[in-house]
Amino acid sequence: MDFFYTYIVLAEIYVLLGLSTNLLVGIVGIFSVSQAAVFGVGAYLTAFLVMQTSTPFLVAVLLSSILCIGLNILVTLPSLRVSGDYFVVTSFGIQLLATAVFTNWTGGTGGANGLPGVPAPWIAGHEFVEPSEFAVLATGGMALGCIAFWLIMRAPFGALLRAIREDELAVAALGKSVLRAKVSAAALAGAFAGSAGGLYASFLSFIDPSSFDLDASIFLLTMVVVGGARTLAGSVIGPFVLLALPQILALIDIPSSVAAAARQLIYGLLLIAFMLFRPQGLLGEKL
């Protein structure tokens, strides 16, 4: 049973991620690789915070949020001057930088070997120390940020991002700033990446640059795809799928010598016959 709640809370603390990268990639279609790094800086900073200054967990994760709020306005803003492939080389040395540094600074992060005893959350005199209290928790945090990202779509604002991604000269053309309209967005995908980092950190007690690395952002674009961009919908249900895939193929009995080989092989050609045949995601918008 406490597999099924781990699943749970990893689910939808990825589906906190998968609002992050929708809103940048789908909603906006600025196609970033770094959300892992921000997603890492959330997480990092919200075990600092517990372990070295008792501060309170809520308090803890709010804190992490704005930082990642201003750090992704930062890494936006400059990023902002580019466009196309060239945005995507900048966010992929901002993604290379943050792993470099998560990895070599031992005396913040851990460094390579991890940062272990990041204590369980403490909130209104409870510890949630089990998968099944945890995932109250994640829950709750996934519920609110469904219905923020729910609320910013439907209101003008997910209107204008929507058609900046259809035709940016046609919106400036209009009046309204691009600028500005990419440097909110990204600041709403920092505080969804900077909550779930913590949630992150203080759920499994442990984490390390591995879990922040570009593999990492590759894999939130992934969830994206699979659940469908553009959609609410989507960024629920890809986490869902794909943390659970792997699990499923571990069912199937395949020689030892060869098992993690030809489960990626497996997993690899389930992905591109999605692609094929369902383009546009589990839930996404008909392309």
The other form holds:
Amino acid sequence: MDFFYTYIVLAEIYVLLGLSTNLLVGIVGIFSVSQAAVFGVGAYLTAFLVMQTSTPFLVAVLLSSILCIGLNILVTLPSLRVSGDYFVVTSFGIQLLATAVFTNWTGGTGGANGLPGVPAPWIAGHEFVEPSEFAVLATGGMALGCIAFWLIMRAPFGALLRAIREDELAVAALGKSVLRAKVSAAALAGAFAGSAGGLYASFLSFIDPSSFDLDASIFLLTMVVVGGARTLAGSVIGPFVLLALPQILALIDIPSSVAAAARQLIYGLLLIAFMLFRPQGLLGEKL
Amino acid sequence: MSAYLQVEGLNKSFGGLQALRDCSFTVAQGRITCLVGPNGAGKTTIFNAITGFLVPDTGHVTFQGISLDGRTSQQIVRHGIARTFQNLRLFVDLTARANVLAGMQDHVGEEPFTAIFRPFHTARALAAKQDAAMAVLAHVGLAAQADMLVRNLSYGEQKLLCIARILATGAELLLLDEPTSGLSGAALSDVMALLRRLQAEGKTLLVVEHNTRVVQQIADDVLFLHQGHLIAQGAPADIIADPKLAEIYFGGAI
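Having seen the form predicted on its own, I'd like the form predicted together with the partner chain now, please.
Okay, now the whole complex, with that chain kicking things off.
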């Protein structure tokens, strides 16, 4: 059963990341390829806080989210000056920079060897060690994220973000601040990614840079493409489908080294197939 | 008493091209003023300068006695001036109603904090705005198309929606960039009727217009622009009757 709960917890954490990526890439149209970097900062900061300063779990996740709000605003700001394709390159640079820091700052992150021994969350005297227990926390986190996302999408803020994706200039001509809306969206996406990072580090108790590199960012984009852009349902189903794949491959009797390569291959093929034949994803709209 | 809208000594160069050359004029309140002139005369540049999309090299714009110099496009909408675009710039993947809603000001829940933490307040306020948006759509004759995606509307309906969207901002001075271009027959008369109706309701209109018949029928005042400079101003009949202007407008030796 742990096998099943592990899948559920990871998928739920990735739903938060899917919401983050969908908000920026799908809804506002800021094509970020550095969301995994923000996710990583959330994970490392939570790990640092609970291991080195004995900060309570929830406080650590909250602080990580706050830092990631600021960080995501910073890394998204170039999108206000450079648009479209140019921002992708900028964002690519940010991701490479972050990977370099995660890998080489051995004092803070443990470098390429990773950071072991992140304690399981303690909340009100209860320790969430087992995957089935952690699933309660992850479900709660995912539910909060989904509710926030749903409320935004039905509020005028969601409409404003959609309008910005279509035509920034027209939005400005209607007396709306494009800057403020983009900064708000980046802040929210940062909060989602930061809290996902905190949950991730506490759940796995071991983190290393491979979870937060460019491949990871592209994986997040794949979730949005497969699930579908701009909808809550799409953000939820994408991670559940994509994370089921390694589990299914694990059931087939093939060596794990082959399985890892097969997984990457299948992810790549899915990305191409969806863009060509179903650009709206499973339950969303066209990216 | 100062004019309703006063444009004084605007100059704007793009590299070697002088788009506006000491351009000055006034627009009177409650009237339809048509801005005419050959392509490249600087008509859209003037719109950009008035609405804060472009900072002129020199010159001033004053609206109801308040200087608009250095204001952003957002601030200028708040002062009561809104503009349409020649190439429409509608949000084509949204519904007609959502386009009008996007034009409305002071939306509750247009930032995430209120949207998330005061959902009921946001929903109630939005419901009221929906009614107001429907009223605006009905006003331009698009009530039946409210929930259609804009990309599925006819060109004439899209042109009307452009006007509806800026009406939703509550602006008093409407700058319309070629509201009738590409239209004929019923669609053309719909737009012209709407412009007259807006005037009757107290709006002031500054309209870029190429069709001389439309100008004759709707304009109270005509401003004739050539090479970024205002070269004539007057009643439509006088401007159109002037052979020198006709030659500039329709081409020929200068």
